[in-house]
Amino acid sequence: MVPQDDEDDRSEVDLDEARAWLEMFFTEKPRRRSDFETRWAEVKTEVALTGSYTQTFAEIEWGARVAWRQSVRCIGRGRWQSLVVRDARHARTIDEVAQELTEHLRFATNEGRIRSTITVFRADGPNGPRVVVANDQLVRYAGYSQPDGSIVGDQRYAGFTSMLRDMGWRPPAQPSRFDVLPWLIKTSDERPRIVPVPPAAVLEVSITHPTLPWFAELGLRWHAVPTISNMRLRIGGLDYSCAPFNGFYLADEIATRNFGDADRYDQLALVGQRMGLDTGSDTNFWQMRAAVELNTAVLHSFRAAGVRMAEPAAESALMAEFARREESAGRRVFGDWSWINGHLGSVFGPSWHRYYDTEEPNPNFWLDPARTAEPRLP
C-alpha cells in the first residue's frame, strides 16, 4: 500500500520535471506507451487537486538508482543497479524514524557483507522537510574539546558534539576517541530529539597492520558502513530530505581522509615517526609513505574482519567500465573529475585519463548549502 500524505499538506510540483522523469522511467523500464499516458494523467490530476503527488515504489526505486548513476562525485557507480531501496514513508514519529535507521544499519551491514542500501522517508511538504536527521552520516565519532584547546576524537565533529551536549546528551563516563554520536532527529510534527544509536547496530573494525606490529598500539578503529544522511534525494519534482544511503568504504576514505587529514584524526605524522621517517623533511615523501601504510593497515584489517571494502585501483577500473557502458547505452557520463580521482594512487587508474560531463541532472542527490559546513538541522 502506498502511503498517502495529509491532504492539507501541499506543495507545488514542477510538472515539466515530473513528466521528464516519467518519460525516463517508462523508457528505461519499458512498458506500453498507454501505461505512460495513464500514469501521467494520474500525476496531473493529483497535482491539480493537492499540489503534489505520491510516487509509486517502483518510481522511487528506479529514481534512487538513477540518482546514484548520475551522482558526479561517486567512483563506485558501476553498481548502481544493485542498490536496495527501502520504503520508510510510513514513518511519522521520531521513534519510528529511529527504528528505520537502526534497521537500515542492520540490513546494510549484513555481518560485514555490506549491501548498498537507501531508506527513503516522506517527501518534503510546502513548509520544508517532514523528516530530517541532522547527522551527516548515521555513524560518526564525537570530538571533545579540551581546556588546552586540543580535541579528543574526531576534530571535525567537536562543534556538533558540543551542541548535542548542550541539548542534554551525556557522553560515556570515560570518553574515548571513538564514541558514537547519537542521532538528532526532527519531524514536521515533533521537536528535535536526541536518540542513542543502538550499539548492536554498529559494526566496528580495529586497525592492525600485516607487517608492522606496533600499528595496533595506535588504538585506531572505524565503523563498517558509511551511511550518508544529510543529502536530499530529488526525483520527478519531489524532494526527499531524509533518504540515508550507503555503499561500502574505499580504503582511502578511512585511511587518508578520516585518519590522515589534519582536521580529523591527524595520524600521518605519528605513523611517519613510528616508521622512522624524518617528518620535517620535504625530500623523503614521508606523508605519502605514511599514507600508504595507513591504507595498507585499513584494507588488511577490514578484509581480515570479513568486512567488504574497495581498493582504489579496482574502483578506477570499475569507473572506466561504467563509463563505457553508459556511452554504449547512449547516455552521457556525468562526473566531477577531482572527486573521482581524489584517492591515493589515482594516477595509476584508467579513470584518471579522461574527463566527464560536469552537469548534474535530476534524479540526483543534493547537499543543501545550510548543511555543508557541519551537521545541523535546516
Given for the second form:
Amino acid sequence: MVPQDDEDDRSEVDLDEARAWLEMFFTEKPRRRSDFETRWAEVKTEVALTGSYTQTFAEIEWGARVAWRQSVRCIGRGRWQSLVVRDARHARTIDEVAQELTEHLRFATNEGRIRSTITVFRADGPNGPRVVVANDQLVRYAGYSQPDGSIVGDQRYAGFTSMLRDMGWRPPAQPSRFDVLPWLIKTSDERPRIVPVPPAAVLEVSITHPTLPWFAELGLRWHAVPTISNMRLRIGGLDYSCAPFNGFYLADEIATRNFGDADRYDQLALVGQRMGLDTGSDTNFWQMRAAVELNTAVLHSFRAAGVRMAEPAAESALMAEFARREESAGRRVFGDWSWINGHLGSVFGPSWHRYYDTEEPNPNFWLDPARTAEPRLP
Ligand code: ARG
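Since we've got the form predicted on its own here, give me the form predicted in complex with arginine (ARG) too.
Then the entire complex follows, led off by the chain already shown.
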C-alpha cells in the first residue's frame, strides 16, 4: 500500500481501474507489450508519489472515444472513432476556460458541417472538480417566469434563468423565447462567475416548413450544436468533471421533445390547430400528426441551412451496423433500449428489433445525481 498523506484526505486513484484501462488501451491500440509494462510502472510510481497520475493525450483521446462507444443512451455511436478530442488541460482561469468553450463551439459548428468534438479540461483533484460548467449544455435558452405564472422561453430553464439573474445576469432589453443563457463557470481557484456566450459562436436555424407556409409564423428557432457540459468523463480511474462534448442533432430531439413537450415549448396543440385538426379528439392521432410536421419542418430547415442533422431511419440503421461491428470485434454491445429507440419513427428501424447489454463499464460518461435536475454548481 501507498502511504497516506495525513495533511489532506486525498482519495487515491483506483489502481485496478487504471490498470484495466491501460490493458484495454494497449490491446485496442496494439503496441509492444514492453510499452505497456513501462507505462504501467510509470503510472504506479506517479500514483505512489502524488496520489494520482497524468494521462497522455493518446490515452485521453482513446478513452474519450471508448467512453462514447460505451454510452448506453446514444444511438449515434457508429461515429465513435471520428470523435475529435481537444486537450484543454492547460486552462486554469475562468477566462481561459471560457475561451476554450468558445473555441469548442466554433470548431464543432464548422459552419454547419458539424464535427463530433470533446474538449477535456483538467482532471478532478483530491478535493473534487477543478473546473465546472454549471450549464447542462453550452447553448440553451432562457425561460422567463411571468407574473401570471406562465413562462416565456424554455420552461426547463426557468429555475436556472432566475438563479443567473439573482447572480447578476441581465437578460437582453427585449427578452425573447430564444435568448442564449450565459455560462456559469467555476474553477478551484476562483469563485463562480457568469460569462456571456459570444453570439458569433452560436449558429442557429430558423424553422420553416417545406409545404406549410404558416409554420414560419410560429417563430421557432434552434441552435445547431447540442454540446453536453454536465457529464463527468471517467477514464482509467480519473474523473474529468468538465469535458463538454457534442455530436449533431437528430430531428426528433428538437421537434418532438424540445418543441413538443408540454414542459418545454409546448407546441403540439398549436401546430395541430393550425393544421386544422381537432385537438380534443382521441381518434385522429393529432399529436402524432403535429409531431410529424414539426419533425419535417426541423429537418427541412436544418438541411436547407446546411446544418448537419440526422433522421431516425438512417440513425437506426447506423446503430444496427455499429452493433454488428462491435460484435464482430468480440465486444458486447451496450445500450439502453428505451433511449436508443426513443425517437419518432424508430419503430421503422432495425435497432427496434433487438435488446442491448445494459451494463455501463468505464470509460464512460456519468451524470452525477447532484447535476440531474436543473443546472447548478455541484
Ligand atoms: N436531446 C438533447 C437536446 O435536445 C441533446 C442530447 C444529445 N444529442 C445528440 N444528438 N448528440 O438538446
